[in-house]
Every structure is written in C-alpha cells, then in structure tokens.
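Taking the form predicted on its own, here's one chain by itself in structure tokens.
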Amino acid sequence: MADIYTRMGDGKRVTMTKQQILDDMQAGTADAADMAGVPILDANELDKLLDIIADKNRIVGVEPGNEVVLTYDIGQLDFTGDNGNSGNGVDMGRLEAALLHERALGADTFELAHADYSIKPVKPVISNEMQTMEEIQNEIVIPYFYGAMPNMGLYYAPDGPYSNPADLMREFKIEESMAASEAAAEHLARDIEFVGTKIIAAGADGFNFDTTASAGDADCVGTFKGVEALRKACPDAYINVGMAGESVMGIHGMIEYDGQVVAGLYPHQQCKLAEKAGANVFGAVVNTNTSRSLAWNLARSVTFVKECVKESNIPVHVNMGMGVGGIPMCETAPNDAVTRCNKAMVEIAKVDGV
C-alpha cells in the first residue's frame, strides 16, 4: 500500500499508509467521544476524512458552494508582531495592516487589536484605541471589530490586585483561592463592559473575545458576565466568544454561570452558555496533541465540533490555527495541514465560519 505524506501534531512531515491513517482517525474520534459523551464519526464521515487527508494535492479546498465566512484573532499582529508572537515582523501601522487584509488578502472581516491583546492593558489606553478605531472605520469597508483576550491571569499577583489561586492552593488555602478567583472574575466582567462599550461607541462593528477560559473556570464565568453586561449596554453589537480549549479547566471547581458549573464543559455545552450570555457567534476550540498524527488530531477535533454545531443555536466559527482544530502546533503552520483541517471542519463538521 502506497505511503501518504502527512503530518504529526508538531508539524513534522511523515509518511503513513491508508490503514495507519484510518486507525488513527478511529482512535481520535473514539477519544473525543469518550471524553465528551458525544457520537463518534460514522463510516461515511471517516471515509470523507480519509479522502481529505490522503489527497495527493499539496493544497486542498472546499467544493464550490461550501465557502464560509473568515474571522481573525489577534488582528494586525500577524503582520506587525515578531515571530515569537506568530507575526511576520513587517513594519507597518494598524491601518495599513487592516487594509491589506481587506484589499489584498480578501478578508471577510477583520479586527483592531492592542499589542498586548488583553482586556486589562487596553483599559488605560482606551481613548487611544477609540481614536484609532474611528480613523480606520473611515477607510475600511468590511466589518471591523475589536479583539482582546479576557486573560484573567493578569488580574492575579504579581501583575494584578488579587492573590494567585494556584499559590493559595499550594498553601492549602482553598477557600481563599476560590474567593480570589471570584473577585478577579467580577473585576474582569466590569472591565469587559467598560472597554466593550467604549470601543463600540467609537464605531466598532463588534467585539471578539479570544481564548475565553484560558485562566480556568472563573475566567470563563467572568467573560460570560462581561458579555452579558455588554449585550445589555449595546443590544445591536456583534459579539464573538472564542474559547481556549475543548474543556474548561476547573481551577475554582465550583463556580457557576446561570446555575451551571462551568468546569469540565465541552464545546457542545460551552456554546449554550455563550448564547445565554449574549454571544452572536461561538468559537469552538479543540487543542492539538503534538505527539499524535494529523489524522488522530483532526478526527478528534471534528468529532467535538460536529456535535457543537448540532447543539448550537448560534453560528459556530471554529478556531483553526497554530495548535488548535487539528492544525499542528508550530509557529508557521504548514498549508497542506491547514487546508485539510479547514476543509474537514467545513464539509464534515458543517461549521458556519473559520
């Protein structure tokens, strides 16, 4: 049986037989199904996925009529940031980067982002961000959002006013740890409302929350509460909530949103709470295992996301990039892997956007 060029989860190029790929796909979908309690991919879906992975062309694409909307995390930083920040180190302003995405790269939507790309550092410079948003809106045609991570870790010592829950737990101060998480979550929610309402007042078409719950379940609750407040203040705003992983880390362990403990929730459950909070679009995330093959990672990712799309009442724009969505975890993801993963998410998981 002829060998097929494919990838590992760290981007390494390897060869596998069709049977090896099929075996890995079956193992990957079974792993996701076991973790989240969702159905495995059926035989037809596995055959379709095998055809995508085994395609002899270096670059693959969706069939005509299956095109989806593209959205972007981190905005212009993919041009202007250095390669330590997934950027290209090109010296240009934020206006130029936005217009290049629109007019040269054909972006469907784009966003303005601060260099630190987090809610907390944006707050003190919100007036500058409002001015920049207004200026670029005068030039750009496509929907132009603002993007930032909730990044609740910045609210803990030594960067923020609250004790670090992990440090407190090491000292067996469990109640104090939980209290610190809850206080930080409330602070994050207030900052989201402040930053969000200001930037939307300056003309932003919406707000993109990237890597929600990166600091665990309290981060998730703080973000949802902030989105809820932002939705009340700006009823017509577009709000996208993208997650940090396929399962919410239970650092607090018992914190709830809308009566639901959020620790351990998977994409098909996370999307329900995001919708209740007021999100228009949900960004499902599945993390890549670098020691496993592309086939294993992609089958696993598609299994999670397919169920999320089925359960969600709002559009699902799956996060597809370095280390998520089956795409290898390496600084510049190879196009052969990226296009296969995107095609699979569109044509098998039936996502609304990427």
Partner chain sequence: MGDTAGMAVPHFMASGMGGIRSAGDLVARMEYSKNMKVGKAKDYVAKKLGISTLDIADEYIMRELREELKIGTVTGLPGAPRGIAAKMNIEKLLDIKINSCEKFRGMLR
Given for the second form:
Amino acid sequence: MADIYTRMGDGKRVTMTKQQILDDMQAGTADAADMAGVPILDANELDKLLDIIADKNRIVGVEPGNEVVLTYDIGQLDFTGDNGNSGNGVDMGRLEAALLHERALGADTFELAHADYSIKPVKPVISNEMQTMEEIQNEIVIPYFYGAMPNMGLYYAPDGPYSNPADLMREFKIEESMAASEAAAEHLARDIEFVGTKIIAAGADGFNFDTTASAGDADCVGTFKGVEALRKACPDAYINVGMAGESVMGIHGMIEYDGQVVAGLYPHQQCKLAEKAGANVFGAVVNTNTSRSLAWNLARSVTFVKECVKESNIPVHVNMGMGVGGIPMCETAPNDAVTRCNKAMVEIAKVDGV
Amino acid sequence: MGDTAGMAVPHFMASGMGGIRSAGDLVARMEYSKNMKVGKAKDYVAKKLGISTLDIADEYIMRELREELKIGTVTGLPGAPRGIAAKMNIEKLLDIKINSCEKFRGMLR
Amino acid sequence: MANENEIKALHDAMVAYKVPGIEAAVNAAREAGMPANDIINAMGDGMTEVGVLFERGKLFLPHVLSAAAGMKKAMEILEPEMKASGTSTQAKASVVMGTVEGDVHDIGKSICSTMLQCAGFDVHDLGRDVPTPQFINEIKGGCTFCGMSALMTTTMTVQKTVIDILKSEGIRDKVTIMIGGAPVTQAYADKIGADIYGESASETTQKAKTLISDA
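Return one more block: the form predicted in complex with its partner chain, after the form predicted on its own shown previously.
And the full complex, kicking off with our chain again.
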C-alpha cells in the first residue's frame, strides 16, 4: 500500500510504498555512480536513507553530537531580495540582516552581498562595499564573508567585451569560441583578484564564490585562477568555492587548470582543484530533477557528495537550497523534504557543513 | 546553505550548530582558518573550551560559557563585548588571528 | 533488422564525433544500399545520444558541434539522392529561441538551440533579454516552434505573457510552445498551457523531434 508521504522534485506531495522508494533510491544512486564513476551507496546506507525518507515525523534531525557548520550564500538578499532570488521582499539594512542571521537564525557564518551578486558589477562599487564591510565587522562576531557569483556570462556580448562562445559554436567557429572563453576567463580572474583583495583589506574574513562554473568550464578555470591570485595576495583569507552543478559543463571543452581538463569533472574531482587553487572549504552542488522523486534525487545527491567528502582534503559544505542537494525546486521548499535532505547529507554523506 | 526564503530555519533545526548560541562560529573559524574537517575542528574547539564535543553544540552549557569568556552572546547583554572586542577574545581562545581584528589593531596609534 | 551493421556503424560514428569517421560510415551505408532517409534517421539517433552524453559530462560542446558538422557533411553527400527521389532536404521546422525579457541567463538556452540545430531544426536564436514582441513577430513570420527560457521566478511569468498574447491574437494554435529554465517545472508548463516542458536541452530536443514525427 502506498502509505508513505513523500515529495517529487518540484515539491509536490505524493504517496509511495516502501518498495517504490527503495526502487527510486537504487535508480538514483546508480545514475550518480554511472555519471561520475563513483561507488553506489551500500546496503547499510540505503537502509539508513530509507529510514530517513520514510520517517513518520514531519521534521527529522541529526543525532546530538552530529551537528555541522551552517554557512550561507546570497547574504542579506534572502530577506531583502525580490522573488527572483527567492527573497522575502523585506527591505532592511545589511547590518540588521547580518545580525539577525547571527543572533536569531543560528548562522555559523554569514556574508555581505551586492544586489547583483556577481563579481563584475561589484568592481565599480567596491569602495561602497568596503565601507559597509568595515561597519558590519565592528558589530558581528561570526565569520563574515563577502559573497558573489563569478558569473562569467556577464563578460560576453551584449554585457561584456567578448563574443558569446555558444553562439560562435553554433556558427561552427570553434576556435574563435574557445578564444573568447579563454579571454573572458583571464578577465574574470583579474576582477576576482581586484574585488577580493579590496574587500579583504576592509576586514572581511574571506570570500565566498557561489555557483562557480555556471557559464561552463572556462568560468571554472577563471574562478580557480582568481582564487589562486587572491590566495597569494591574502594568505590568511577564508575562501569558500561553491559550484553551480554536479558536472562542469564543457562549453570550451579543452581548457585546463593545473594541467587538467576541467570539463566533465564531478564533485570528487572538482574539490581537489579547488583545494589546489587555495580554497579552504569546497561547496559541492548536485541539481535536483523536478520530474523525479525525493528518493531518487536524494540518493543520487548523497552518492556524489559522499565520494566528494571521502576524496577531499578540505572540508566540504554541501549546497542545500532550492533545487539542489536533493531539495525540491520550489520557493517554499517543504520542511519535511529539507530536513530529510539535511540529515541524509550529514549522517550518510558525512559533510562538514551545509 | 541555499537561498530560498525561510530556508535557514529547517536547516538550523535539523543539523545546525547554532552559531553564537553555542560554538558554531568557533568551529567554522577552525574549518576555514586551518582547513580542519568538522570532527577535528570540533575536537580543537572543545579542548580549548575545556568541555566535550557533545557540549559545544549545547545551548545550555554554551550560553553561560560564552558570557564568561566574553566571546559574544545572542541576547542583548549591556556591557558584554560584541563585534571586534568579542572577536579579539576569540583570537586568544582559539590561538588564531582574525582579519577584522588585525585591521582594527592596524588603525590604532 | 535491415542494415543492422550499417545502422550501428552510423550511430557509433556520430557518438565518436569525428567528421571523417562519420563521412566513412555514410559512404559505407550507401554502398550497402541503405536508403538516404534511413541513414539520416540512424544519424539522428546517434545525435540524440551525443546530446545525452553532453549533459552527462561525457562529451563537451565542441564534440557536439563536430558531430553536427559530420551530420552536415552527410547531408551534402546524400542531397543528390534525396533530390532525385523527391525527398525533402528542408529543415524539420523553424524555431524561435530566446531567454525572456528581463532575464540575462542564456547558457542553457544556447545549448538547447545548438541541440535543436543539430537535430535538423532551423533555429532563430534571439539571444537573451528578448523583448516579448520579437517572439510574436517571429511566430507571425513563420516559426512553428517557440522556445522560451527563464532562470528566475520573476521572469518565468513572461512565458505565460507570450502565450496569452498569442491567444489574444488568435495565433496560439500556429505554434508549439516549449519552455524551460531552472525554476520551470512540468506543473508550471501545464498551468500556463505550454506544449513542451524540457528538463534539459536533450529532453526538449527529443520531445520536439517526437512531436514532428508524430504529426
């Protein structure tokens, strides 16, 4: 009998039998294993995951002693933003938002963010950001980062000086496309160093790079090179490199970082290059498929992330927001699904933080 | 952690250390400053605080300890150090340097 | 199955994405007496596999384009035979593609355009932040498929606006509406009356191809 309330990847509530959940979990872990060439979850892990998903309680949580660090991206925009960034639409100052996260929402770290939340638009307003960073550092206790997306798409026409590589590819101008990606990556790296060193000089604990490689493999290389330069300039800065997806999209296809082609790398491989670039913490990301069940998505996500944690020398904080980490793609992600994903990532994938 | 409205609460309830409610900020600092994985970071912080790793996420124990150590509390406590002052005490407690404190010291004559 | 070996060779050559290899497989299939249409269909299946491998991180965009170049070469080889037999060498359909107004995210849309082009569609990619009237004009100009991408919950509503305008102008039935983007779901597609929801570029392309072949 289908008597277990669970969710689809778009958040819709469905009922499934224990066997249906188990079948979906097995298919999900097999999909991740096939994609990334990593082991599937073993029988004990699948049993534990089944218990978590099928738990009768609305909310689940980790056992005492298993708590992990809770880090944030997008800064105050979760309060102040419009629904384009899933914000609550509550206008408030950046200091107030930071202190509310510290004192009321249990944040272990937080960050300052610009409304555009991308490296490029921050460059011309960096003095303003430095001033706000100095002010908030005087009040806040928890580690306080600056956060932005590398977002290399902004370096391509019509927003930037380089031709759009995907458009060039469609015209079979493959070499020109690759050259445009490479030039944009160098530009991004320079901007990361500029923005990063300025904000660290203003007292920021560090820099959080959110959705690295969103524009593909050259975006990934540009970010790693920028991180490398930032690490050299600021040896003690806290650097968090969070990704955009489980696989690095090969738009260029051959661009390398540290002698390795980055296209097609999975979390357990991405983390090693992030560490080489100078990251202190790696943010693993696995996207949710809205047409599949929570069981499929969560088993798949845990499979990728577990191997990443195992392979990584630096701490791994899994990204668990709307549509990532097994969590449904839904603005008001159901609490039953969020807490199940959280517990599974902590107690099965053994992440160092969320 | 992600970016959806209200997402902070279920994550905090499910597995969060609780920031300055307990010792989450201290564990985070060790992960970021020394690349320590969570288990090692918790051991380090617990040792410095002189309590067990189970206790460092216990609000009951940490509330009093944080006040005593002057490292910041969640409640508005008149006269208690916050911001740079609390972080300077954290530097001493954890034997680390904190960037904003360094910059603050650099501004003094 | 007739020409089983040739079909496999064509499929494998596409997945190996090298133009000379694809050309050789096409010539071998012709020598074996395989009809041009069957050759194209076998290559089309191979191209679908290439799209899936791209999304699974096994192949990269230049590989996809190399396979597409091989497909283009094959069409040149097969064109005289197709013309002689009266078979059409026309594109499957004209597709207008774009990221809706107010949204500047275009990587996913661009990849989808590439996949559709590789699958034999005539793609008019309008880029990103596309003014709504431009979609309408392209449809009035003859595009029978319209693909709209939105990466933000604030901009996905524009997909519905376009559909509403098409309805009010009485031309909704002239076009197949395809929607996609991170916050977009099948439920949303159903709600606003879109014809195709694509979880990925290859899924969108596959659904568009199926719709054409079923028509």
